[in-house]
Amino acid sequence: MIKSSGKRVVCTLLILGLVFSSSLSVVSQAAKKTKLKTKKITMTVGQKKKIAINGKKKKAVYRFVSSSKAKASVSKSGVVTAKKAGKVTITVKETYKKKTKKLGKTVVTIKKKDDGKKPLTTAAPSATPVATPVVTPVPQTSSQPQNTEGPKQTEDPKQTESPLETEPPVSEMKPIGPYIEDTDSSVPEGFDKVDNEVAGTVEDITYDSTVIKEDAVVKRKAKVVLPKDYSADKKYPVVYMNHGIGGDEKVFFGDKVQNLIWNAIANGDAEEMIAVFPSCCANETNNQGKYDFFSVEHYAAYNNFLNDLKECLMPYINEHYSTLTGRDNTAVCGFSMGGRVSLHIGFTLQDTFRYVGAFCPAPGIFEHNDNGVHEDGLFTSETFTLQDKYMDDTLVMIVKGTNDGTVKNFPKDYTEALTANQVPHLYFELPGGHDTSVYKPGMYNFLRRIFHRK
């Protein structure tokens, strides 16, 4: 009997040497915190230098935005390139399991290569000083394929960005990032009503296109959906919004899509704007049994409306209609197959877009068999992201329905791939299925965070 007792004795304190070790083992785990270890960095033009993490976590994923990428980028792994003499804020993120937090600043600061040091000149203090050499940057040019004839993009879509590159000029617009950290997908009663006080007007109108056929002018219509007391005096930022496969530039004007934008303008939730009802179908017979519904053939007309659009469309509008242009006045936005199209469009020209929507986008973005149909895709997962002088300057939105087996998980699919190239976006799950239940309240929301000045 005291043999046993003792044998319990040694088996107990073994197990609670164990756990206790275990113990250890967590607290001490749990005391070692993720923490921002470069807080300040003196720099001078030209200089690289890496901004370090304590305790970085193995699955986390560490992002690093500055405050002004013209006078200092920082590549994700945290590498600060100085570019230009002043002070500039990088704000450090960590995203782990699925939860997103501020681990604090850096402070740069920027000094021009020759600032402390005594001029190599011998001359008299009175002698003209020697003049610093500016070197003019090489101006940057999209490296996005342009001929989408077939459903293929073989050539990555995100630039790599030159030392010498500078920013675009100061944007006149507000920043993107307050809108994508709004995270409210409501919308108000009666937002899609018909309301014939706060009503514009719809314009039908015939476009020459040279990008549908060989050698050949195929004219082509579009819904042009002008603010209420639009005038020419005034000049308007523009949205283009893509139907479903299978409809034209009737559907959304049937849907009354151009209710809600009317109604969003009078709720003081969007700027006003032109909206742009095309059909993007681009083929000779527009839609009208070509090809077979579901087939590679049908799908790549939807790939050349970037073409139609860019070439003939767009300088129609801008010629035609007062007009704001450059990318901080210009969107693109779609349902189902025209959400695929406005992904494609947006982040194929991206510096046409600033804002790019996709309620309920079809299959196709990446490499898919549905219906059928196979398809390489128009981009890869790795590909489908933005070019770092974009990352923080374009609003992307993508819907799904809870319902919706129309698309089933693609769009998921598509979110997924851009939180993983760390492309800050909003992703909504909206209650309902493949119809307007979802893409109405998906557009309004759209609309109410773009085009905003300062």
Ligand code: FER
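Just so we're on the same page, rigid core means the largest C-alpha set that superposes within 1.5 Å between forms. Numbering follows the first chain given and starts at 1. Remember, it's a predicted structure, so these values are computed and weren't measured experimentally. Compared with the form predicted together with this ligand:
After superposing the rigid core, the C-alpha of V276 moves by less than 2 Å between the two forms. Fitting the two forms on the rigid core leaves the C-alpha of S73 displaced by at least 2 angstroms between the two forms.
The rigid-core alignment places the CA of K87 2 Å or more apart between the two forms.
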Given for the second form:
Amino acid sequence: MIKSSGKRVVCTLLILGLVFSSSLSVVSQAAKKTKLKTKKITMTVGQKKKIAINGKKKKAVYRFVSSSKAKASVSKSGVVTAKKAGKVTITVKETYKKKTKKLGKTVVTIKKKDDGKKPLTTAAPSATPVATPVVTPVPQTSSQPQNTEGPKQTEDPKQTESPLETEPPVSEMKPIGPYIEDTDSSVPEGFDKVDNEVAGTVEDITYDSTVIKEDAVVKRKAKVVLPKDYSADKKYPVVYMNHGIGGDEKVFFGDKVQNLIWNAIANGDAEEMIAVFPSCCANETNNQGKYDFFSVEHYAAYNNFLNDLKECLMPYINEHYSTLTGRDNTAVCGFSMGGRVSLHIGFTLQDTFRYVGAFCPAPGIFEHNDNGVHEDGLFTSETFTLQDKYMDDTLVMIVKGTNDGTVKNFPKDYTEALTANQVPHLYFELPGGHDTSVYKPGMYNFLRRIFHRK
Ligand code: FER
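Requested next: the structure of the form predicted together with this ligand (the form predicted on its own having been shown above).
All chains and molecules follow, beginning with the one already shown.
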């Protein structure tokens, strides 16, 4: 994107008269985009609070469905009455021109009435995520409780939910919102140290790939990191970790990434998980020199990894390991070219991945000319977005090194496009270059935000 404010002023003056009315209509249309404003409410038993919706359409009907009417009821106008301590999800739907769509969910945390009595025991601090008053990276992801207060309203006692309404399935996973609002990018001391006490095991696998060569099966390698005390009696979520350009399934092990994973689990920051390290350059030569290093042909092999992962590697992993499957339990992340690969995969296979991490991601998500190579781009700034249903249910993280001379400002282009598309995500600029000083803390911070169950 070429940015020239001088040119823009001249152009604006010349065409202002012509576009004034149409641009106004664009603005007003954009303003009409209906969005659930209240994503989170904390209440005490007996309290009433209203769920706010931005840009309501006059002729639309809005419905609110509580996951537990015993804990919280909700009126036709969206006023929630807290009845019992616990957590409740209110699903908000809009019916407009005979079409019904889900606007999102409001998570209601209900606390017991403070009756002044001291608790009998000194309870451990609640694990309930508390809304932190930090600056949210993307504005629409958080709504502070004070904004959710509506005008004082009493609930219509005659109002009942439609008997045809089925309760929405309650997710087993913790909502993504608090993990995106948590903008702490620090890591504990010794987060990547070698500690044999907490180490699990590493296995080498070879799987058949059918997407490398037409009408042929090609053997490909990957490494699998298992958590300490891995047991076939349990099931584990899976993260796929993609290396940078010129790498293979082994390179991350030189940087002792396996120890970072085991430490994150031992520290209680990350859930127990299986981490798979593929060779994400999915061509016949497996990086062995057929094409120029910086060439569209070489990059195309990285694009092809999407097919290899989906059709060959994931089925192999799910068949040979004790995995939890489905998007709630599947993550993809990577460094540099592997970050680009992860964004490509995560934003293309949205039904498959709920967590997408890109540490110092390389160019190629959008059209670019870098290192003397032109690429058309895997997405445009418009298509690089999430489907409505996954907007608030996907953890996207982008990390940029403050001093990265290799991928330069490309990670910034990605966060800017996501912000423009109102995709909630985390963006960290960490001190360092195109190396472990940035990608390792990025990775730890990604791992500690994924796979958490209620
Ligand atoms: C590029 C510069 C760097 C590029 C890729 C990279 C696709 C990847 C670097 C890495 O993986 O370390 O122009 O184009």
